[in-house]
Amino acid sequence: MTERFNKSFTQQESLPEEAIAAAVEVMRSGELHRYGGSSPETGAAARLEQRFAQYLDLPYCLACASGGYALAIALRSAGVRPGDRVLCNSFTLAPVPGAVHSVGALPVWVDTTPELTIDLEHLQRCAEDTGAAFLLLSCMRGHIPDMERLLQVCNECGICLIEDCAHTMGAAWKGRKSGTFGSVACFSTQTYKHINSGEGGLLVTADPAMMARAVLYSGSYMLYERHRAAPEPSVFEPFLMTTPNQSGRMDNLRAAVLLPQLERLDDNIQRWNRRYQILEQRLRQSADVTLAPRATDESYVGSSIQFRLPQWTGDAIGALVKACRDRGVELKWFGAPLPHGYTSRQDHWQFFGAEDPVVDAGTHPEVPGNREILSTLLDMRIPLTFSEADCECLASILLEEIQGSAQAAGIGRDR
């Protein structure tokens, strides 16, 4: 072992100096609430909404306190209720079956491709088996299906189409923009993602009942008038007495920090991208690794690299996590026994049946592929505190201990 990796995983770049300068001028004007001030309407919160939407060109936006809080009033506002049953990715993050959760309804795992995305023939099966009318689908680290086929299905089987764009924002599929596929999408600004408020959400629709609604669950106290990405106002009537108040607004100083990153965003993506292709580049020297092909029509946000170690043990690849944690090398494995950080999978969320001793089978079906792919599946940030130079000594970094750690275990003598 000769070098070290002394980077911070976890360390962000900091904030524009206009998105520091727009933060200090909210806390001196004291209005932080986004209905507070004599101009509500002129406030950050409600023209960050305006701003993303015109990025994603949809009339209507929604800033909200977290993405899985945007995720939760999606499915209310789509029409999920108690005991509903919602198709899910088997490949995505804890706080997508929490949205699930916390509305009363019931997930239906969908299969994992090799290229990280859901199976759309597993898909259609679900739907078709289960009856299920709401997909939640989620592009995992940033892996977005053929859109145009996952869109046939659901107009085959009358699913209606809530996008978990987490992973996702900036990111297009033919051109077309993440996010703009179905009948809403949720974006998340916690920290890690392509912009960063610590924690927030936003919430995207064309459909005017569907954000009449959504603003109103989010705790407008009838002063929906003062959104500027929000439909007329005589569309919440039919709303207002029947929709309540789950309080989930974003503040104004939130929104503030926000806006001079969505105007950087095109620009950080192609910074994330050519960190990206440099590790993707390096690895592929390897015969351990497999790589997720990515199809000619996706436009990625390079923000984070996947791989896999198909032929290797769980033991192997704990110990490859290890010596790379020893040389400053952070990586994330799916297949540990146990959730660790940002890591959890499907097998891990046992608080549907631990509520509900008799859950319909069908409502959990196999997702052979899912566990596979997932028990070999390693995962690693790409801040844009790494320089390119950094990317070529982690890749350096990767391949030596790949091969150290295969040959410590005896992988791959005959190849």
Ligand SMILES: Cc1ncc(COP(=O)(O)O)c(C=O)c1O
Second form
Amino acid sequence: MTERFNKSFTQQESLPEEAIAAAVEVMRSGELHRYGGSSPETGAAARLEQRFAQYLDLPYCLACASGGYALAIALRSAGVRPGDRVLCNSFTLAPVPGAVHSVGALPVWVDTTPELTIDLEHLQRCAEDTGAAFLLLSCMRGHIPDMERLLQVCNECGICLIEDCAHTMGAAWKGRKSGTFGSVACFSTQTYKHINSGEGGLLVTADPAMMARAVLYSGSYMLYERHRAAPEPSVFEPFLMTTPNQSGRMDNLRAAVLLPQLERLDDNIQRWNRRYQILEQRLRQSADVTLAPRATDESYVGSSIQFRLPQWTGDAIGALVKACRDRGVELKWFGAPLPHGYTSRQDHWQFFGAEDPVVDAGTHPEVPGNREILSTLLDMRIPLTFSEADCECLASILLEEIQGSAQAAGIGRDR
Ligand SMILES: Cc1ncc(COP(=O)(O)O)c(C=O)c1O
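I would like to compare: after the form predicted alone, may I see the structure of the form predicted together with the named molecule?
What follows is the entire complex, opening with the chain shown before.
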């Protein structure tokens, strides 16, 4: 009998009981706003910021309404102005171009390597050709480039690095945590990330002036002294009259549910990686499948898995996605002609060219590597509600359907 997978790919684990109890306590108190109540300096939002800063061994952290919002104010706080060019991975997700667009800047798309990371040679060329002074780096789907080499390029070209760590909370390069390399870094706590508050974002930096501006942008009014993981009030003073309020604060309720989850993050990373490795080992058995190589210097979080079918046509991949869906296995295909669900790609983000006449060829350098890689790239979530046995079952279904679709499409006949 044909096996079917019956669990949901969007079902996350319940929140830990401590998180539920903490949420109830906040609700009983009525003190949901971070600056209100009897002791805002020790409210959940302030404590979360202190705890996350400590987790990354950085001095400053700001809790925000979403990861995308954190990216937008990180760009502003780093000094990006309307019309500036921002180097970005061409393999990323819609909130990244959205954040660049929200500040009136223009993306310069940088090509993608077979490791699914930013192409560092192309980065250097793009920086030299365009003079762009900012890089918004997403470690997309948790794939981290050689960060030492990347910092070298940034230093040589005078680039300010802004890290998008939406997929790398808890990951590291040579033992140094993702989010600690740039001038500023942003994380998401949206439900499908590594800690879950429904929506939410965390911005971190070691730069006092950048942090002061970010706090003011986030809507602190003149209550910035109530932050704990932030610089002295005197650092804020030069920016008080020149930083517009663009409210996007996190509330105490979300912060309260995140604190206990942060304590479990490192354990959960091990749980994710056991599941990832089962899938990875099994998928390696197929001659059709290419997995993105993982550098030994990378400590990743296997909360999703990506693989390519480099010899396959679009029609064959479309048929595989459908066959897997019919058996309860949800694959996302980055090569699909139209954006679908959470998945879209660079050529779908036409809003820059559409409304800005100053966009020129320099803004859209050719990214042939990205186009080719994404055309055969598949992506699958690994929620922790899947057991290790579930991952074995998923791998079996994938391998069967890959073989079946390959035969149907006549792929690999002469292998
Ligand atoms: C690569 C990337 N960056 C940023 C974000 C933004 O996160 P949020 O949904 O919290 O705005 C996401 C969310 O999916 C993402 O995938």
